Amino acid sequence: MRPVPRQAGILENLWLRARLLARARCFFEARGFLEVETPCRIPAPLPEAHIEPVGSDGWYLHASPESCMKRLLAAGAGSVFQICRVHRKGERGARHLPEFTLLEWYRPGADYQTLMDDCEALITGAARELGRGIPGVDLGLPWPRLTVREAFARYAPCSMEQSLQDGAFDRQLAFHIEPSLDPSRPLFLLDYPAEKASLARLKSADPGFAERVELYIGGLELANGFSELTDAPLQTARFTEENRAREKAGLPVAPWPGRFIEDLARMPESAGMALGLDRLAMLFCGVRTIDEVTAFVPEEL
């Protein structure tokens, strides 16, 4: 007797996140988002030291649609958004798969605590809409925002300053600042160190950090947003850096993404977000593991 299909017992949780991605994408068309389509296959990834991409007949499955979702902003596109699939390599746990579904939102003239605000409406929204919240969460607004200055003082074992001076600061996130964030209450992350910027811009009042916010709901990372750099010669110069970063680690140097540091110099000031919606359905349905939400895993392939 051949067994029961593992999807035969999550059927419900595969509705309930049906429901949420469309509850998503009513939420960015009622605000005058245009919804876009962009290539899953590019010949450069940007450039990023602790992600590995998938490479695809000498080109690259994307880990993030942002490389062209931002020229779009540079062409004028306006308010963007993008349901899709997008890929890592190596990337198979409880939380994570090397294939997901990312949602990720662009806005001109806005910046980073925009995104907060739009993170709070999409998912209060989206816990009405359900009808049923995220077990264990509070969802009360507003949301708890705490800097990442103030996260390793409370409770890593070293500042801020000197886990950058040790190579130490994204193993002292991990190990002692995520699992002691208040899993009853979402929280936001922000204002990370200029070092950790990433492709944010830096904070003008304080250049010594950047407009970065991560999202962190029931003990999951769900959601990384910035104030977008639009300083082409300091992407340039960081694009550079993570390049060294990984050579430095035995990795492959990431192709050089030409077109999109052209048009980066011709994009308006603003703000994008990516958030998981795999974990996000995982909390909705008040499961531990991302298989419970998806359909199907690697190794049933």
Contents of the next structure:
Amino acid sequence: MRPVPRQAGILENLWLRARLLARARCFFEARGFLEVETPCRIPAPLPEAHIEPVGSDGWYLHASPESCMKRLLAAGAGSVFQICRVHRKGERGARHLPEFTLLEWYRPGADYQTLMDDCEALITGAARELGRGIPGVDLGLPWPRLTVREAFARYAPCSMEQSLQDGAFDRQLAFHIEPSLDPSRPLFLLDYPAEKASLARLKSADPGFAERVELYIGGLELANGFSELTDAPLQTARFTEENRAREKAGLPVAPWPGRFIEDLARMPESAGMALGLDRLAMLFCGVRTIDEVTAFVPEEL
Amino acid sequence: MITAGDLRKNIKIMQEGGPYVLLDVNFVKPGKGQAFYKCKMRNLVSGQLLERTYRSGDTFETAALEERRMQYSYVQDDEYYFMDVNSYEQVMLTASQVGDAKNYIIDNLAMDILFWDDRAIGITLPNFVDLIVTRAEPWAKGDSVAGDTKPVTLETGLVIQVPPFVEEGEKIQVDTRTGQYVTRVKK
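Same protein, different state: after the form predicted alone, show the form predicted together with its partner chain.
First the chain shown before, then all remaining chains and molecules of the complex.
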């Protein structure tokens, strides 16, 4: 007897995923955003210490559409959004695929507070339109907010400052904080230490922290956003640090994103967010693995 | 040499001086943060379980394991003996190293014996083995429906579910990976 293809068992999830994608488009179109498509193959990805771009004939497949979308902001495009496939080398697990779908949006003149409002409106709106909630999650507004510093004080064995000093920030976040977050309520984790937000603007009242926010729902890290850094010299220094961290870890350093830095000087104050659509589909489908909302995973190709 | 990114279920690595088989690899990574590999593994010699979390960039020696085709000879006091039919070399495995494979081992059955550092440490069974049914209740025609099964006892003592038409003394094929009945074997 021939085994039933895996895809046949997840068609219902694929339908729900498609409806979510359509909803996301409607949401941003209705708010006057321009939908854009930027190249997925680029010569100079933005330096990130812990994101590995996939090489492609001398260039790279983008790990996010950030650099091109910000250059559009600098060109005066206004509010823009994009839904695209992105690639990150080596990321494979129950919640990770090396190729996945990002919904990324930017708002000139806004800061990360507006991004949180967007997330609330987008996801509660989708729940209403789809006529279903997220199993096990109370989406009632407003969603709780917690600073990173407070999260460390509550859930980690040491303070945020101590963990930064010990180089254990990511480990504490992954193994102490994330598993402790209440899965029954969405949560905005915000105000990351400056060194953990390479592309974010610092808080004017407290420059040790950056205006960066992550949205968690049902224990899943769903979206990351910030008030964008528009200070070209400071961004240059941050990228240099990211590249130094890569060199120290023995990782290859990609070409310098010179055109991005040039355009950054002309970019208006903005806020931008990237949301993992596969994970949003996982939440609405009530499934625990990303495979269950994905038509083909790498192992099947 | 492999790196943390190559770790997968069933890969065998050296850790703390012994060979381990990975049972579960959990990839954990905050979007912008470091990647971690939370691993569960079993020591192939002692059977002890171990949990460790690795970071991307960590490197591992793969365990130098060798499989040799051998034949089952006999069991005595919970010690199972196997023989290389070419060299007549004999090796012993303990009952705990044989584990559930004991349910499928019959005289002269050929199988792969796993060696590490020239020591026999485990068994890889053939996917299918033929076993004689030593006890089965007769099937009363008429009072069964399609899909019915009945339990039978096999020559190794293993009890499995089979279709009602299987009779005592017959030989059946069993899938050693699932422990399920496959088909009757013609005499």
